[in-house]
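In the form predicted alone, a lone chain appears below as structure tokens.
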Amino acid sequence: MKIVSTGNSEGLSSKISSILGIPLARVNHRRFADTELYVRIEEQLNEAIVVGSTYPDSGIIDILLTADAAQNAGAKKKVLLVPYFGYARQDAMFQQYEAVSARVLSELFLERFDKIFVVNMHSPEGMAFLGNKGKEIRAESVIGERVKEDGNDVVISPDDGFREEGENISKVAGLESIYLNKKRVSDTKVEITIPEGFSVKGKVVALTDDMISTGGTILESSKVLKQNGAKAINVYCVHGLFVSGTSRYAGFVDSISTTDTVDGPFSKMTVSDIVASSLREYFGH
């Protein structure tokens, strides 16, 4: 058995390899002159754990080519770990005749893998497309430990969509948890209010979410919390994309911590231990 990393997950793959004592396969990733991807596994395999995110979406091609290379290298069993499953937000037709991208990717992966692990899928509907082959790994415990270490006073979620997860984080951290009231005005603008009767004055706030993409909700939440007297705001999330950068958080956010599902400068937490635990359970050792 070998761990086979795609091009965007080498750091996490290396950590998982170290924890499980499963070696990394030698993989040749390179680009042709027209930027098309070339993948070759440089050794024979009997079983393969492919690790790869779908962000950026070139990662989708990488996963598919790596699956084929593993098959050609002799792998009789192929397991996929998706640290970040992009395209999962489109898990239904919200308008007539839309593509349901979460279903499309799930079908592609189901054809090629015996088991598919996903860290914090965006929605239960997205996981449902993977059926019995799918297994979700939740990272709230990892965030909760970091929130506790950082000396926060309260855990706050930016809306009720992350309420349950925020409560799970707060239990690990031993803190109170609330969620803000959010009204979406447009794709890029939201209105945020603090629940009546709750005060953040003088408190160190752990602002938690599953994913930060453009970061508009986190920014507006931070502004409201600071305007209402929060002493400091520490932001935590599982998947940190930050497609609009982070410079605009200056003056509102005091620190940012993400996991390494998407590797970046704020990846201060690792999901490698919980991933390794799930893989160990699946393989029975």
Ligand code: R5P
Given for the second form:
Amino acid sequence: MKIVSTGNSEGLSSKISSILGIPLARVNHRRFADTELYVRIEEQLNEAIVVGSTYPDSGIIDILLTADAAQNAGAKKKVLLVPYFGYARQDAMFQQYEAVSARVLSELFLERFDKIFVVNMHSPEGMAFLGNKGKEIRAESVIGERVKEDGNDVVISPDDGFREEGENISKVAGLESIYLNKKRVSDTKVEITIPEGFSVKGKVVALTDDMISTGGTILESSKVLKQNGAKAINVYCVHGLFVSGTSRYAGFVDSISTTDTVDGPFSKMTVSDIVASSLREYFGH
Ligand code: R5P
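Having seen the form predicted alone, could you give me the form predicted in complex with the ligand?
Next comes the full complex, and the chain you just saw is listed first.
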């Protein structure tokens, strides 16, 4: 069995490989002059664990080509680990005749893989598209440990969507948790209010979310929490995309910690141990 990394997941693949003692396959990834991707696995395979996120978009084609290369290299069994499953927020038709991207990607992967692991899919609806082949790996325990180490007073989630996860994080950290009221005005703008009767005055807040994309949610939440007297804001999320860069957070938050599902400057936590134990359980060793 070999671990086959796509181009965007080499760091995490190496960590999982050393924890499990499963070697990395030699893969030749390169771009043609017109930027099209070329993938060749440079050895024969029996079973393959392909690791690849769907962000940025090129990750999707990388996973599809890597699946084909693994098949052509002889892999009888192909397992996919998607550390960050992008396109998952469109998990339904919110307006008539929209494409449901979470389903489209799921179908592409279901055709090619025997099992699909995903770290913190955006919603249960998205996960449902993967049916019995899908298995979600939850990173709340990893975040909870870090929240505890950092000496926070309370766990706050920016909206109802991350409420349950926020509660699970708070249990690991031994803290109370609440969630804010969020209204999305546009792709980049949200309105946030603190629930009545809850005071953040003088508190060190662990602000937790599944992902930071533009950062609008985190920045607006931090602004409102600081205006209401929070002493410090430490931000924690599973997937840090930071599509609008990282400089905009300075002065608004005191620290940012993300996992390594998307490798970036704030990837201070690793999901490699929880991923390794899920893979171990699946393969029965
Ligand atoms: C929303 O449902 C998610 O949980 C995140 O809060 C959101 O996707 C973050 O996006 P942004 O960083 O662009 O506000």
